[in-house]
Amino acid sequence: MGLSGLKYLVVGSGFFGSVMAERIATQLKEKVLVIEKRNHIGGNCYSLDDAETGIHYHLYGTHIFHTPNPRVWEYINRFTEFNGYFHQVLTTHKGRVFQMPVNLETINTFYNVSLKPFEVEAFLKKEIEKENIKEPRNFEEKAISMMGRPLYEAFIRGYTLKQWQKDPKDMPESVLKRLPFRSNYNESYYFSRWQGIPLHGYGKIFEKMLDYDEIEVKLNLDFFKIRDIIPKETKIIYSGPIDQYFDYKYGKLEYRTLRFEREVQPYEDYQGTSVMNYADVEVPFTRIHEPRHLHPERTDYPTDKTLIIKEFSLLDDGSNPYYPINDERNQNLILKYREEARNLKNIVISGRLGEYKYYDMHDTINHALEMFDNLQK
């Protein structure tokens, strides 16, 4: 398939573009051309097995897939079927390991103490007021507005300045929001219906929703290196930077980043737990993979040897972005790009780095499939 004649042309491969290539080619029964500038589909999604160990790993670091939405959980069923993982977060601070998000157990254990439930809200407020913050101005003050700083500087204040290379005091209390805090011993860090791993891995997703005879797939090819000849009327969906798009004529917006280091360990379980939070500073990484125990059903694995993998956050030289910075000069940003964008015609500008959103896996899915129902109008 070249690009003479062609009517749809979808950028990147990761969920948003392959849902949309896939409802074109089988709902609108057209061909669509899918370009992809890493050497594989499936965005940071993207899964396979170690080459060593034969463990299946995620290439970009744990996703767990969960969503509330019974069309989004429909639609990802026709291409895997999904194991009974159920996800847990653990996190090590100054040696020892607590619950995550924050929830009663995590409290009496840092404490020593064995409170009830309904005893929470009088323990904590007795930090809480040491503080006298009235009116939160930050991250920082809205967490230890809600628990105190005892609790704040241990779990969050450390992990946070490693995941986002900012001080707290910097950031918008509204980052907050995605981090559970509970009083109760709900352990789940999801409240979604349905939760679980792709029997097959990411990977096969992807082969499978992109296995049509009207889809062509060219990885290793850079949009903007082709980009002056797509001819006027091919319909472009693009899901790409939207500020690399609009060639950065406002600034670059920021993005934190992530790089991993994997190694093979002699043990058959090294930490119990897929995935280990490090919440002090001091500790380079945020936290530990093991991918073995995202799918208990494999009986297959070794059991002299396991892989591990470090995750280490760092912000993005504009090579490899991954997840938005919504600081007060971001947010200005990208209120001239959306304007940008809304006044172009034939293309479709979205996903996590085209709306510089965050979206978990089943929120992309779900707005794909919106957008492809609003492309049809």
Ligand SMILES: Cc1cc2nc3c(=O)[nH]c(=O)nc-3n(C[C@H](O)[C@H](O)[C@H](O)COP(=O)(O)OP(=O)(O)OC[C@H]3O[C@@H](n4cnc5c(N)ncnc54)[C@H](O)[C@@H]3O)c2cc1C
The other form holds:
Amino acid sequence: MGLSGLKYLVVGSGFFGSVMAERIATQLKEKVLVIEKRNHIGGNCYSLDDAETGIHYHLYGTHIFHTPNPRVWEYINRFTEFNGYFHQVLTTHKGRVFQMPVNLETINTFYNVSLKPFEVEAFLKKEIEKENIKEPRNFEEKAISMMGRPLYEAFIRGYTLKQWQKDPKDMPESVLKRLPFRSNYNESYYFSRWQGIPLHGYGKIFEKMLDYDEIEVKLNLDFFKIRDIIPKETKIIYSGPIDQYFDYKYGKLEYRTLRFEREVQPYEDYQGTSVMNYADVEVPFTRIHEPRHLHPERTDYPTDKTLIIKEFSLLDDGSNPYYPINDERNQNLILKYREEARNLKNIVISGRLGEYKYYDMHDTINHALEMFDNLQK
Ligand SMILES: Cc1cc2nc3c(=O)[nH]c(=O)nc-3n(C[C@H](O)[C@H](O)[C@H](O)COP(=O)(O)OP(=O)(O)OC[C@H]3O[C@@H](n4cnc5c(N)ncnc54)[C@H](O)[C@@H]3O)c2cc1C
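Could you switch over to the form predicted together with the ligand, since the one displayed so far is the form predicted alone?
Time for the whole complex; same chain goes first.
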């Protein structure tokens, strides 16, 4: 497929680009070229088998599929079956393991008590009142006003410092809006009706989504290398960074990124769970992933070794933008870029990099399905 006469060009083969390409091919029966600057499809959701252990893992960090949305669930099930994996997170603090997010089990173990759910509020109130915070002015004060200082110091402070490399005292209290805190024993990380891990991994989903005669995929091809020779009439669906599309004319949007360190350990099971957080600031990494636990149904994994991946959080240098930084500077920039994007013809700029928003996979898929509906109107 050449560029001449090309009707649809999709930039990026993550969930946003792949859903759009699949819809164009199957619903509009039109040809579509997908270009991807990496050497694989699937964007940040890509997964593959580890060469040394055979254990399937997610190249850009553990990805748990979950959704409350029946349309998304029906759609994704066309490309894969899911195992019954149910996500739970644990955290290590001073050598002891607790449940996360903070729940009744965490509180009872931490304080060595056996509170009932209806006793939690009064119990924590005593701790909270010691601090006498009337109007929380920052992240730290907000957290303390929700759970008291001891729980905050144990489970939130160190982890947040490592994750953002900022003292929670210098972070806005608004960041904490979403901190989940439970006064029952619910240990499920997500409340979504459906969740699981694709039986054969995410990589296979993308192979299937893009496997139509109408779709051609070109890897290792950067949009900016061919931008000048794309015909004017080609409709572009762009899921790369929005600031790059406009040559950073207002400045660069900032992201946090992650660095992963892979290790093989000589045990069948290293930590007994897929994700273990490390709450203490003395431990340099934020989490350890052990991907074998994402596939409890697999009976062919080795019994003499296991793969673990340590995760470190840092500021992105432009190579792997992960988490948008929602501070005032970046919010001002993104508004300017969005305004520019509104004036463009024949191009849709979206996906997590195009919108500069953190989207879960199901949000990304839903967004792409809705965008496709609008494309037809
Ligand atoms: C560490 C981490 C963990 C996550 N965990 C979960 C989870 O557990 N559950 C969940 O639901 N969601 C999770 N997510 C979110 C999930 O990764 C996103 O929802 C999803 O990747 C968004 O898809 P996308 O297509 O918008 O972006 P991406 O997956 O980033 O795809 C964009 C693609 O565009 C390509 N591209 C960019 N610029 C160009 C260019 N100039 N030319 C050609 N190609 C280009 C990129 O290489 C990339 O492949 C996680 C995200 C991160 C960062």
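This is a predicted model, so every value here is computed, not measured. Positions refer to the first chain, counted from 1. Just so we're on the same page, rigid core means the largest C-alpha set that superposes within 1.5 Å between forms.
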After superposition on the rigid core, does the Cα atom of residue 132 shift by at least 2 Å between the two forms? yes
C-alpha of residue 141: shift of 2 angstroms or more between the two forms, rigid core aligned? yes
